[in-house]
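Presented as structure tokens, the chain that follows is alone, the form predicted alone.
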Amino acid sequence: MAANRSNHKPIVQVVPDGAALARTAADLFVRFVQEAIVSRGRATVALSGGSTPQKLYALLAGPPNSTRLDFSAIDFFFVDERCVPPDDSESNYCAVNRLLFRAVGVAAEKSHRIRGELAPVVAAVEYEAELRSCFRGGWPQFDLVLLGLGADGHTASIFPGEPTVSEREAWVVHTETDHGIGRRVTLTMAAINHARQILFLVDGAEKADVVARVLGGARELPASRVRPATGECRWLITQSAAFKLPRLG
């Protein structure tokens, strides 16, 4: 039953390389979104930035995936954002808009971006208000959340040792800590863990150590705390990033 899923281990799938990662992720994306549209009339998806999901966005923007989805029935949100303008090359929105939104004609009202050009605290408050307007009656329950994994074990913009790791009330927070990447606004772990489906995309040999630690349950690493309350968590990992997992040893 769905209510017991939080007690299950994450579903882990190892694929040969980045191209296979993108293809498999695209198939899952289409499946989860179609299921949501059939069941509830619309789908809500929270996207991540970074280089790993860019091949996925490009695949979704072209045939056959672009013809398999009713993009007018999808509300797109963002897991996190850098505090930069939307046309900045470092902006998560900028990359997704270039690779996906413009290609398939996503309407402005269906693209719920984090306004990174504002002061971080203001952007966080505004984005949470936007989410509360779209998800009425409790925590936001995204149909799909896409996540990545940093070499330090962070996911979204939730970093090891930061108080944001344990935030239980807010849906959105900002971080002023540099971490070498500047200020950011991010969904909290509590908000992420209410999703119906969570999909991690991980590629690269430099991630092998942290993949093994996170999936081994290292609680000090934020990514280890992604445990959906009633949904499923899946990991798609390339062979180069998965070779230190015990089951492959």
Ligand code: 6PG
Second form
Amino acid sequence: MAANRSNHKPIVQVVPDGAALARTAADLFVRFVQEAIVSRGRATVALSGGSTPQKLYALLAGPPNSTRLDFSAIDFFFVDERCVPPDDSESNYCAVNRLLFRAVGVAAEKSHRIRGELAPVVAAVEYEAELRSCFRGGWPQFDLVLLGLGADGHTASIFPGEPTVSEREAWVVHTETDHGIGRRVTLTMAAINHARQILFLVDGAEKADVVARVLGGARELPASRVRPATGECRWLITQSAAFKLPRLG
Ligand code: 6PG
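Please give the other form, namely the form predicted together with this ligand, since only the form predicted alone has been shown so far.
Expanding to the full complex; the earlier chain stays at the top.
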């Protein structure tokens, strides 16, 4: 069983392509969830949106992963959400529901979505209240947080130059950006950094520069601030996104 330990240095694994990224992520997902269920009787997972994890969600929904996982013992949360209704094609919940929840029959009480149809400030307050009722006695310690990386260095919905990156007390904030759907609700960096396991999934040549900057230690980018307090952080990166990393370049 993997013990949690403070580890600011991320584990980096480069894989050939998007298919290998999804397969490797699925194996890690199953492992971390199974370890959590054995240790604590349930697993808490926070999912990200964006295009990269979609192959992973589809893989988890089919055999052998769907039979290896006890979905009734997993509480699913969301890292962030765009402020749109849950059936909107831009909704992170909509994509996960279509690819995973409906396919394996995740019960409504196990799917803790961010209510993007509400005013952002209300959705943030409601989601934080939901988290506080699920994680009693301190910061939410997700067993697994899945993250993506934007070419500008954002992760979750924490964008460069925004004060949310330094938020220390709130678990959830709402934000307004000029990136795609601008109004969003997101876990804060402080909440993310309490996770036991954090897994970045990164694919695409347009990410190569930012991957090299973040993993090279550029401290000003939001993704560089992902440093779990006691957990572990892993990066799964495709070759196309990793080719500017020093040892591979
Ligand atoms: C979102 C995200 C965001 C995403 C990155 C990477 O809802 O958009 O949570 O942080 O993970 O923008 O997105 P891609 O996987 O589409 O490149």
